[in-house]
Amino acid sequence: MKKTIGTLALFGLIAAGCAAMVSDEEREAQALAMMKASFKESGQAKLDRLDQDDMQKMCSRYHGDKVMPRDVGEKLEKEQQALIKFPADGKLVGDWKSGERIAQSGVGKQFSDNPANPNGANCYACHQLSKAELAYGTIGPSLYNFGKIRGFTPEMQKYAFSKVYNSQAFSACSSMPRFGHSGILTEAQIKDVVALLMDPESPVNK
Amino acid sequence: MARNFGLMAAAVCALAFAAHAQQDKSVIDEIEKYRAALGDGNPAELWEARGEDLWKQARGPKKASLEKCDIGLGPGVVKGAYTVLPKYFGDTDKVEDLESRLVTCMVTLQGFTREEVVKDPFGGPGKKSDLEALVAYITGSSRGMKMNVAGTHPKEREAYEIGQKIFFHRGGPHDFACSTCHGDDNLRIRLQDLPNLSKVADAQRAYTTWPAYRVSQGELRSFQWRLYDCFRQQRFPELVYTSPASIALTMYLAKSANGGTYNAPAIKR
C-alpha cells in the first residue's frame, strides 16, 4: 500500500513536471480552443474574430521580455506593405471636416453597434490631434501639427494614407488597427482622415 | 525612410509634450477632484445590504439559504473568501471564480436551474441582478484583507497560464488584445487612465477596486461584467457568463494582484 502511494506520488510529480513544461505553442492552442468555447456570436461579431492571421499570432507571442526577432518583424512589415491598396483615382486627401467626425467617433464593429451605421476611427482615443479637443488618449503619439511639421508633400500624404490603411506596414506589432486592411474604414473615409492630418486648413495644423 | 519617420515622430512627441504638459496637468487635476468627490458616499452599500439578505434568506425550490455555500474558505465562510479566488473546487472539479461559485451553490443548495440563475447576470434599467448583489456582499466582506490567490493546484496553474495567453491574444477587426490598452505604463484612453495589468502595482490597484459602483451607469458592476464589456470594446464576440476563458483570465489577473489590499466594492466614474 505504502509503495503504491509512493508510486502514485511519483506519477503525480512527473505529471506536474510535464504540466509545467507545456510549450508556448500548446498553451496558445489551448487558449484559442477555450476562447472558442467561451464566446458566442453576437450581432456582427462572429466567432471567427478569435482566429488570428500571421501578424496577430506573432504579435501575441512577443511581449515584455520576449522581444520579437528583427527579421520576423521586418518580414511582417513587408507582407503588410504589400497588402495596401491605393485609390484608383490617385487622390489621397479628402475632406478634413468629415475626417474630424470620423476621428471623434468610437462606434463600429462592436457587437452592440448597428452595422448599417458608418464606423468611426476613434483617433482621439489614443492620439492628440486638434488643439481644441482636450479629451485625447496617449496610447499613440501626438499628431498635433502633423502636416505642418512634416511638410504638406505628396510623399507625406502617401505615408499618412498607408499608415492609416495598414499601420503594421511600418512598425510590426503597432497597437493601431489596420483601418483599411481590416475594412474598418472605407477608402473615402481614410482620405478624409488623411485630410485631417494633411490639409493646411485642418485644425490639426493650426 | 522608416527611420526618418521615427525621428520625426519623436520630435513631434517632444514638442507636443512641452506645449501641452501644462494643459494635461490641469485636466488631470480636475478629474482627480471629481474622483475624490465621488468617494464621499458609495451607493454600493445598497447592493451589499441586498446581497446579505439574499445570502441568508431561504430561497429556491429547496428553500435553503446560501449559508452552507463554500466559496473558498469552507462552507459558510464569507469573510476573506474573495481574496483566495479563483480557486480549484473538488466538488465541481473546476477552477471557479466568485460568480461561477455562486451559480454552483444556487443550483446545488437552493435547487434553481442554471438557466434561471444566469438569466440576468447584470442589472440594467428596470431589472435587478441578484448575482451582482451577492457579489457586492461577498466582496465587501474581504475589505482590508490581502489578495492571496494560491494558484498551485495543476488546474489553477493551467488556468493562470491560459489566462495569460488570452490576455495577450490579438484578434478581431481591430487587432486588439487586453494588452493593447493594459500592457504599458501611464497610458490613457481619452482621459481615462489605463492600468498596466502586466505589472504588480497596477494589477493590485485595478483588481482590488472591482467590483465597483459605476456612477455613469447607476449600477454595481461585477468582475465578470468588467471582462464582458472590455471584450465588447475589443470587438470580440460576446463573452459567456462564467465561461472557462473568463475564469482563466480572472485567474491571471487575480494572482497578479496578490499582496494587494482588497478595497471594494469601489466607486468609479
Given for the second form:
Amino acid sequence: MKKTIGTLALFGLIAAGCAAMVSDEEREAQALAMMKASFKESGQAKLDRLDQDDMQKMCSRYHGDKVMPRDVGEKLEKEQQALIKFPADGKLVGDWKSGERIAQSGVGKQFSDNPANPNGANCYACHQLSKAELAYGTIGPSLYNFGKIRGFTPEMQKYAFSKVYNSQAFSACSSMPRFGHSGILTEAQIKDVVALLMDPESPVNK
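Here we have the form predicted together with the partner chain; I need the corresponding form predicted alone.
Here we give the lone chain, stripped of any partners or molecules.
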C-alpha cells in the first residue's frame, strides 16, 4: 500500500514538472484558444482582434513585476518607428476644429457602431486638452498648451503626428492606441488631431 502511494506521488510530481515545462509560446496559444472560445463575433467586432502582432506578444510577456529590459524596449520602439507612414503631400496639420470633434468622440470600433461612419479618438478619456473641458481622464499626461510649451515647429508637428499614428514608436507597450497603424483614424483625421495640438488658435494652446 505504501509503495502504491509512493508511486502515485512520484507520478504526480512528474506531471507537475511537465506542466511547469510548458513554453511561453504554448501558454500564449492556450490563452488565445481559450479567449477565442469565449468571445463571439458581432458586427464589425471580429475574433481577429484577439490576434497579437509581434510587438503586442512581446509586451504581454512583460507585465506586473516582470520588467522589460531596456534593450528590448528600444528595439521594439525602433521597429514601430519604421512602420509610421507620413502623408504623401508632406502636410501634417489639418483643421483643429475637426480635431476637437474627433477628440471628443468615442464612437467607432464597437460592435454596435456603423463601420461606414468615421471613428473618434476619445482623447479626453485619457488626457486634459483644454481648460473649457471639465471632464477628462488622467491616465495619460495633460496635453494642455502642448504646442505653446513645446514650440510650433515642423519637428514638433512631425513628433505629434508620429505619436498619434503609433504611440509604441516612442514608448514601448504604451496603453495609448496606435491610431494610424491600427486603422482607427484616417490620415486626414490624424492631421486634424495634430492641428488641435499644434495650431496656436486651438483651445489647447489658449
